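Single chain ahead, written as structure tokens, the form predicted on its own.
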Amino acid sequence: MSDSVHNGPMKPAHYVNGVFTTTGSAFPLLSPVDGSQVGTVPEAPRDVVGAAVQAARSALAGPWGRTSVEERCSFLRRIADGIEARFDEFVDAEVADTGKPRELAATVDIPRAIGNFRAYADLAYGRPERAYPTTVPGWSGSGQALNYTVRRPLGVVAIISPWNLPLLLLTWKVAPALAAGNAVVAKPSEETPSTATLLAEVIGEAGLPAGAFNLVHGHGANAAGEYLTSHPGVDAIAFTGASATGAAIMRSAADHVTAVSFELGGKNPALVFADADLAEAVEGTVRSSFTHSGQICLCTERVYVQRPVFEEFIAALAERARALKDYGPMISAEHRDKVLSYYRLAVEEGATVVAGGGVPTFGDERDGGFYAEPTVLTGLPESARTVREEIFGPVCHVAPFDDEDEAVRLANDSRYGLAATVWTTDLSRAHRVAPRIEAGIVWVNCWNLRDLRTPFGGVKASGIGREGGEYSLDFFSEPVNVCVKI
């Protein structure tokens, strides 16, 4: 099937050198809020990703190339512009595709899109290079010259991003991959196109030279995302989602020594410690856990609470989950039936659940979508499956410590380290016990506190890189060193 669309598509399209086409098989794109079939996307051919990738490689050859980053920038400027013009759309995209709370998406996921290409923009824009006088003896004539740096874009760059923040996770890596002069094809969770093809229209209406950004629909593995990543033209990957994907993305990238940026999955840990503003922690934990049903990749499922608080802190958390009513729900019907299976296997291994365990009874139309009951779990050896391996899900487990040393040495028990939290009203303990914690990003007395300007990213099998301001720029760009003899 082709169905080439110049004025915009309709539904979720392919974007290929600034034309929009529905190219390729069709599947379902279903509702997670009741299962209905909301629509289809095309699955991207072999050949339409080789088109994108080819069309990205021209653009840098012909006027994308030859852009300043001014220019670059203004474009960015532009596209937040868009962006923002069609707020509305883009909250009723983001809610028809993930199902998540609408509030969330008009708060959270196009607001920090917006604010994704604005700061990548100033950052751009502001960002020095580096001079070096140098003198060296023995030189003929002065023996002087000056060393200075440049940096260039590093090419074609594929950008695959997840379905639970998929605009804003998208942006995030766009904006900076454009700002710095590259090329992208883009390919979107095959579960939530929609947002990335309003993007791909409003970047369309921004002016952007035909070229610089495409857009490929389609699966991963045997299909789009695996015929982009194992792609010759491709110069570098930066890639969200988890860390079974990204090995195999890196295992293909192997091939051609192709440069990866890896923002991989987490099993994050939180401390209570006995002086911690209990109730603050309390509810941190509340949105740290269950945000967005737990599918973000920052959420916690492990929490570590020092002994004399801890039937206190767990009586108030299990009530606080049962009372929770405006939750979205799982992505599919298969990650529904995943969490779930933990939800077994957690009682299966000797839980206690104080909290949730089951799926959710509506009486409405949701009762037919892919509902988890945010859950509390106790009881559990370190060694269980439920402790060890990530869920995904509305859902974390318990435990007690007694001392920070210990605390620390549970925290860091997991072969991920993305991220965590520390609820203490002892400003020494935080400033101990934070960098001893190995996880890219730690939280005192908070969660999800973002900075753009800051490194973001994961230690062990949480990831490869820093994204965010000048660690984002870094990656998709490479310093050159120019030295003029004088």
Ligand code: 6OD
The other form holds:
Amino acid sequence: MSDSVHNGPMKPAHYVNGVFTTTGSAFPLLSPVDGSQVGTVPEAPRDVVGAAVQAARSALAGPWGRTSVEERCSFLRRIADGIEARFDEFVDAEVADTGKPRELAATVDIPRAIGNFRAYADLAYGRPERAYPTTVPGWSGSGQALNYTVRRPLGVVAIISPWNLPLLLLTWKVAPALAAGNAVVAKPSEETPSTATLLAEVIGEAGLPAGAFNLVHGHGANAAGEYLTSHPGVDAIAFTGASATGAAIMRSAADHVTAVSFELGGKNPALVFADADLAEAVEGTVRSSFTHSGQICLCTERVYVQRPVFEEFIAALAERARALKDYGPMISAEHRDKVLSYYRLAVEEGATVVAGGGVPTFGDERDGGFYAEPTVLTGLPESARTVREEIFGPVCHVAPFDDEDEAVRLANDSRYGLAATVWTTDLSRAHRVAPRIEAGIVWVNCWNLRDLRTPFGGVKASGIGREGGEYSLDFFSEPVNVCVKI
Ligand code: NAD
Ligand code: 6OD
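In place of the form predicted on its own, the structure of the form predicted in complex with the ligand is requested.
Below is the entire complex, every chain and molecule, led by the chain shown above.
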């Protein structure tokens, strides 16, 4: 690991034991906006991944393993301050890698990354544990033993993250993992290496002991991702990405019985009842289907509208979709082609395309980029692949329903169960319907409104376990019972 070692990354670099390196082969990094090459990304070979795991293990045996929760929380706060101090740099890097609108990166991605570190500093510091005075039959008096719980870190934690919200989703795991005292080896998506590299720099500047946080870049299958998830020195894997990748990682993890936390794909429904504020429901669905061009796991791809307002809703949604102009590209040519293949499949399956359905023309450099039009479909049966499979693009299918039971049945008729949205002004209906939906998160009259203390995750093929608040701290630590005879 000696070639190309340098002290600060001006370009994507691995970060192992407190040192940046670009060891290994490299692959091109393309701008999704115009398809041009904007840099190169180093591909971590197996020995670099192994060195990162070893560095993490050594950190646990060294000063990092002896830090108190107070010390770790103050590291987290310093990291948050460090990102904030370089806010524009982080925004620029996120925009360059993803092509997302600058406003989105500046109001969601980077502020949430800062928020993740601050939230977990507060949560970990304020976390109570239980104690039980235990009376043993036959002994005199009361409280003859005291049982209390201490929390131990899991050890070396592998964190694998996707490209859609690169820094947000990476820090959503890194912050609680470090707060709980683990040492981390992170692998961001090969499509979005830049903010992760900046984060490593900020973490180094915050004074985290070498090896407590390590970063390796590269691809997933048969590459850095798989080298990491199959490494016997990894004690737990926290993964966000596609359900099929989760299945592959689970197979790697099985060999060493490694603990997993999975945030996976979705095919999220929205239910619009006739009593909803229709204008609000339309605007909400524009946001929930087309934010970040549909490349958020929580985005709505199935919309069910009660029959009396169906025509009015679909006309309004289509008009709003056609009016969208300032949207970003798909992450890659490959992903754009996948989304467009679903647009074609929808037509083959008998859909009516009420908005979009193709590739936009801008008349500027974006015509070389990876764009797909915001698209509204209708007329498909529930058995259509377009209605059943996650597309992860700016598209939704709208279908009618007649009553509450049918709406719930349609919402639940999916192998996924990540998020759902219910639009109604009937309070009783909202409370009746929300708990019946098979999803980890149900929003009523809103979408993606987040409180970082709440459980976040999916049911069925959408995930295993929960993140958020105490749920992440639970995953990243092992409760140990201490029983003291008094
Ligand atoms: P992906 O599964 O292709 O890749 C995610 C990460 O896994 C990348 O870092 C990739 O390199 C790595 N990877 C791929 N194969 C691997 C393997 N065999 N072993 C180890 N690592 C491997 O997902 P993506 O295309 O980056 O992201 C889109 C998907 O992620 C969508 O399905 C979306 O729904 C899902 N997602 C879910 C959530 C959630 O919170 N539930 C959030 C964001 C994205
Ligand atoms: O808001 C979050 O905490 C979160 N994990 C969002 C995930 C979005 C998926 O693309």
